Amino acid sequence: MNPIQHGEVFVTEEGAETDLDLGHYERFTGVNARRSDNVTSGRIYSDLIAKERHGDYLGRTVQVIPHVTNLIKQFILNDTGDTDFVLCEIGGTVGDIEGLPFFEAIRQLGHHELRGRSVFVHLTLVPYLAAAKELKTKPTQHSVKELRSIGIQPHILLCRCERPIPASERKKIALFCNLDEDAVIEARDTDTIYRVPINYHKEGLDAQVLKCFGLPHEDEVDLAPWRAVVDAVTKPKGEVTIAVVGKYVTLTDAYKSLIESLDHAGIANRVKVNIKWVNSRHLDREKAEEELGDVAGILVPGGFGSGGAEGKIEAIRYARENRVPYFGICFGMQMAVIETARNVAGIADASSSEFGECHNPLVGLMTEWESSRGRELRSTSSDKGGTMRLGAYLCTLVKGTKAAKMYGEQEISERHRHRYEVNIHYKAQLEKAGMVFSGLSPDGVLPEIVELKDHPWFIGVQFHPEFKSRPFAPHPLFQGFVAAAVKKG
């Protein structure tokens, strides 16, 4: 999935590479997503072909219905034995060719296996036409008509809008879409996404869902935690500007979890975090002062390939020399190691083997490592797809380091997504240059966290802490980074 076309690839604890929507679900529910929580058309058809080749359908004609739809239903119901509610999202738009088998599968589930135990919630758009000064309900009517034509009658409509929907328009939507008026839920734009649960309760979404399931509901729900988050977001006691120096900044959804994590850290520090997007492809030494001179912190996120790498190294050099709080994530840690090697340790040709052959590969391709599945082996000839170090791995922290103080414990677990690693053989040279290896894999072979000893706040991590941050539990590294930026002012 191209980050500039699709956005972020979210990684679960188990190492599944998924749609960024699963990140939202984790942040809002506090429940970790699993590998079995995400499926694509490609995965379904791949499994179908494998079953056909194996002989599972021997003597039968393999078709979309029932074979493809059966696999989709099997996916939805799999691994749900101890679950009370399953939230199943089908992305895209009603009528999309890719989505038709999925719509048919949930139609079958709702009509047969889960009759009386399933609720269809349809998200539609009610646009406001400024020229006519009115809301238009036709898009919603047509969308529901299309959905009903394939056999699905929605129980609840979530109507995205930027202005209030008058009672007359709700009545019209309910009439044309065969719904009760109180099942037409206004989903109006808000000043912060964290106000949405409060607004949905006010609009009666929770009551409608429980009503459809035949379950009792209470008028008073404890929304105090959400109100506290909203209060911190909307009434900050200050603000701080962080530069995010990346190569995918033309589509900020490529850094969705990172943005949310900075917001969470802002909530914890009671400040508004303003992000200044800096394209690393266009950054050089001359432009560094111009682009970074007015920020209180610099963050270099993950990425792949040599494009924009030198710009990231320049941003890191600027942060180190000017004592600006710096946070490097994955590729951002690797470039921090290369910058220190080149400009402090005197290894002028320090580079990464990701960029091609080099004499001093401070960063190199991982050839073997331990995972929950056993020893993983890779080589330059291995397929690139799915060969990364993915999911949660343990890391041992060094006592007395900034990282250890922020985490408050010696062993942590964080999620990874990378295929290159800092070369442990350069550890001694880098330590002489003032770099501290404050986190290592339990076997001491893979560097996980580095710091600069004589710097207010300079930390690089090989993992992706943004995948574990929550509004009610901001990640300690993001919280510490923003606190350092606030202190710098």
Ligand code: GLN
Given for the second form:
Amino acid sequence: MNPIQHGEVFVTEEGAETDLDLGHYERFTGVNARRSDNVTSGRIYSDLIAKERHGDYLGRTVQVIPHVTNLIKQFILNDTGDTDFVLCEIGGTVGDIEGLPFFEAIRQLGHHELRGRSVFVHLTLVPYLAAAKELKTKPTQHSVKELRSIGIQPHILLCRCERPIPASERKKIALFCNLDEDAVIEARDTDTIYRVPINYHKEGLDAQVLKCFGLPHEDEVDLAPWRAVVDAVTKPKGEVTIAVVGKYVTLTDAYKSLIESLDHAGIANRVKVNIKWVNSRHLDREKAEEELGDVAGILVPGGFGSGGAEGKIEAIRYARENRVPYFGICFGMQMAVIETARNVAGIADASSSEFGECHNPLVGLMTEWESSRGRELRSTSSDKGGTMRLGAYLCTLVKGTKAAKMYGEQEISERHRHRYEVNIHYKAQLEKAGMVFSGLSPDGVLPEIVELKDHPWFIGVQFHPEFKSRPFAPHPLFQGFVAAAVKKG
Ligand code: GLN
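In place of the form predicted on its own, the structure of the form predicted together with this ligand is requested.
Time for the whole complex; same chain goes first.
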């Protein structure tokens, strides 16, 4: 998935690389997604072909219907245990070629296996034409028509819009789309995404869903926790600006969980966190002061490849020398180690083997490690897809370090997605240069967290803390980083 086209790759505890929507589900429900919660056409086809080669369909013609659709239905129904409700989202847009087998599969489910026990909620767009000063219901009507042409009549519509939908337009949508007016729910843009549950309740979405299932509903729902979050977001006591230095800054969805985590940290510190996006490809020593001179914190997020890497290293040098709070995530930690190696420890040619062969690989390819699946082996010629160090791994913190103080515990677990590691063989040299290895894998070979001794807040982590931050449980490192930025002012 190209981060600039598709947005972030969200990683689950078990190490599944998924669509960024899974991150929203985790943040909103507080429930960790599982590997079995996300599927792609590629996965379905790959499984289908493996089954066919194995002989599972001997003597039969393998087709999209029923074989692909059966696998999709199995995926939806599989592993649901004793859950009361399964929420199943089909990404994309009705009419997309890629989506057709998925729509056919849910059509069948709704009419057969789950008859009377399923509800179709369709998300549509109600655009506002500023020049004509009117809302257009046609795209919604057409989208529903398209859905009906493949056999699905939605029970509820969620209408995305910028402006309120007047009763007359709602009536029109209901009439043309075969729905009760109450089932046409306004999904208006909000000042903060965390207001959405409150607004949906006001619009009666929960009542409609329960009504469709024939279940009773209560008018009084406890939304106080959401109200408190919205309050903290909308009435901050101050603000702070953080520079995020990366190369995917043209599509900020590439950093979705990161943005949310900074917001959560803002909630915890009661400040608004503004993000200044800095394209690392255009950053060099001369431009550093101009680009970063006015920010209270600098963050280098995850990244891949040599493009823009030197710009990131410059940003890190700037943060270290000017004592600006610095937070390096994954690639941002690796580049921080290279920066200290080059500019403090005097290893001028320090680099990462991700950028090609080098004499001093401060960051190198990991070829062997233990995971929950057993011993993992990799080489430079291994398949690249799905073979990184993925998912939750334990990390042991060193007592007395900033990291240990922030977490308030000794053993933590965080999610990973990377192929390269900081090279433990340079530990002593880096320590001499003022770097502290404050978190290591339990066997002590993989550096997980580094920090700088003589700096107000300079921390790099090999994992992705942004995947675990929640509005009701902001991540301790993001909290600490934003608190340090507030202190700097
Ligand atoms: N490219 C680096 C690696 O593969 C960092 C990956 C990341 O930042 N997620 O190790």
